[in-house]
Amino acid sequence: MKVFKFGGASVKDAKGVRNVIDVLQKVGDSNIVIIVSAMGKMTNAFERVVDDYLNKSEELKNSIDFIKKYHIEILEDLFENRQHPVFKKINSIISDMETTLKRNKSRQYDYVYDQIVCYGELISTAIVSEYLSKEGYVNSLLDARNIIKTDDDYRDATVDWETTQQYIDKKVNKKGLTITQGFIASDANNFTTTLGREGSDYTAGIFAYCTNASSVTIWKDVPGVLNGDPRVFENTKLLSQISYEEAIELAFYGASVIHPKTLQPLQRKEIPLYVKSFLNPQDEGTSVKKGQRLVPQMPCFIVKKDQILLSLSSLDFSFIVEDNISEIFSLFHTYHLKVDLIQNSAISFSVCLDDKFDNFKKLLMQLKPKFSVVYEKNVSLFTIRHFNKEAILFLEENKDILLKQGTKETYQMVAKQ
């Protein structure tokens, strides 16, 4: 069987709806797992309800106006017959997410985040389940939530990989079509947990590894890997293959068409991984498989953006040695904040940190008692991948640049945005 995850850009509208099926046509219907993303932009949009809801904001009843609104206008395009069930199932899910915010009692973000984020993808498979039944595709719509097990690390769950195996085997058809939410998870409670920003990726390599699936495609806005995000560089080239190990190097510094933790299942098992436009799916797009050579070889260019440089030295010009990084390391992980680059001398330590659960402030807390801190808040990480010096030229081109740092095959500076 294969795996197909289509991520929000490609459901953003009743036209990419529609073109699921375009690519269904193109490339086969059976023995596939369906993941979808929530549509659009709707995770920020049911992030903004998290926020109003903890905030108390008389903005909340708005806020899930326009996801009712957004959602009601492509059921309205997709299905004429406004007597349609799904009309009534989606308008069940949104009365169901206003019921969770009514009979919660916790305050703590996380957990309210992954109750209520999760309905995006809830509300966007239902959708893409009974337009698929309407033009004639028989399929079933699984809740990912009964399926793929985690600890209760809320907004980064970890899966439990022998009980999500267990569900897998007795829940998914192999020689049908299932259509699943990615990015959301259960606990052992049955609480709502997700797999961090843009797990669906991460969901199709669960799915690829527990059912020995024989690929995974993540079908696109962009023709494949490319040597460069194009919404930040010009110019840039499509990457026709490229190795597990080279998508994996691409993706933990910041490469966003792949997912970061997607290849970890997919590499033990040497399932292929294929990234392909969905407006011209019998496009070649990007293989990645087991020991590929990158394929055009040339430098690749990725950019983080919101970055947080931190600077550490000892209040008493002592050595900064194992222990301090290791107690530095322990509060990092403690307030789940990503480290990007690391560097450090005899008495500083640097580091560019992603802190995207809004932890820097407790971070600082405990650091500066016991060091000599120094940081700047939004900057961009630049690297470069197999660089060369026109790529660092390019790069460094009126940039201020705060840090650099260099490997054999890497390039990484920081600079204010």
Contents of the next structure:
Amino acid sequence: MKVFKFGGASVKDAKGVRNVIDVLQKVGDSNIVIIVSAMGKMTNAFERVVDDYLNKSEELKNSIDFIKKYHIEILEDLFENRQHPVFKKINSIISDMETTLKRNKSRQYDYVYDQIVCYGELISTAIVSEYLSKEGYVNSLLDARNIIKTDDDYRDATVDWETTQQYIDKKVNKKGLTITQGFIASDANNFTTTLGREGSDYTAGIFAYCTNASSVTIWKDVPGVLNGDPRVFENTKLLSQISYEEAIELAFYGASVIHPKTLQPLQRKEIPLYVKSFLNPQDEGTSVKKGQRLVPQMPCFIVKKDQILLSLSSLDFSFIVEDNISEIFSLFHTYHLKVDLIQNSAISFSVCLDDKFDNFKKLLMQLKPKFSVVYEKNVSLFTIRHFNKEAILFLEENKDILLKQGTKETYQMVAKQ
Ligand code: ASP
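Cool, the form predicted alone is there; where's the form predicted together with aspartic acid (ASP)?
Complete assembly follows, chain above in first position.
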């Protein structure tokens, strides 16, 4: 069995949905599980719904209308017959969301977020499944929330592998064509959870691991994994092969083509991962598998924007050592702050943080009584894997550098945006 993943960019419009068929025609359509993300930038649109709802903003209706309109336009393009049941189906999914909002009593942001943002994937998979059926591709649509079970750490849930494995064994038909949602899951009480932004790749990894799939393919709007984000760097080149270890490193430093958690389950069973262009499905793309670290060998550039550089020093010039470092890290953990870089000296300690959950203020309140705190928001973290002199010179040009550090294979630098 193979697992395919189509991300938001690949199903952002009717053309993208039609292209799913083009891919299936070229590479085969049986024994496949297709994981689909929300269309285009719809997850951001659902995030706005959550914000408007919790802030009691008058914009709420507009935000919901925007989502309705976006999907209806795609439907009207894909289904000439306005009597097709898909129109009712999508309307009823959206009214289901409105009912969820009406009935909800919780003010807890992360919980409400997951109950609402999941509708992006529920809608996209319903559309893709119906369209494939219309075009003669018999498929079954599975609700991923009945299969992937997690804890109740909303917006960043941890998978319960044992239960998930049982559900996958019971409910996933390894023959034929199955469509399901990326990113969404559910907890023991059947409330919806999500696996973190861009989490659909991870869903593909989970399905592949639990079904012993022969491969995972992520269909992208780029030819594969490049040695830098083409939106940021010029003259990027395609990497044809990457080892699991190297891919995990690249993803960890922020290479956005692969979600960092995706690779671990695949590595454990040595399931190859292909990143390919959905426009040219027969091209080789990039394969991530056991073997050579990086082919061709060249510097890889990664940038993570909107980071926070935080420096702490002791108030009394005492050392920053094990006991206070462990306390600081436990606070990062509590507030879901992801640490991308660490540098410390005897009396000071600097980290580059990713504040995905908007908790930095709360962290500061805890740190300020104990440390002298200096921070700079909106900085970028640049990483070069397999650097050389020219690569560093290129990266440092015209930048206001706040911190740098290097190991044998990795050079990192924090600079103002
Ligand atoms: N739709 C989700 C997001 O935009 C998950 C994904 O696309 O991977 O983050």
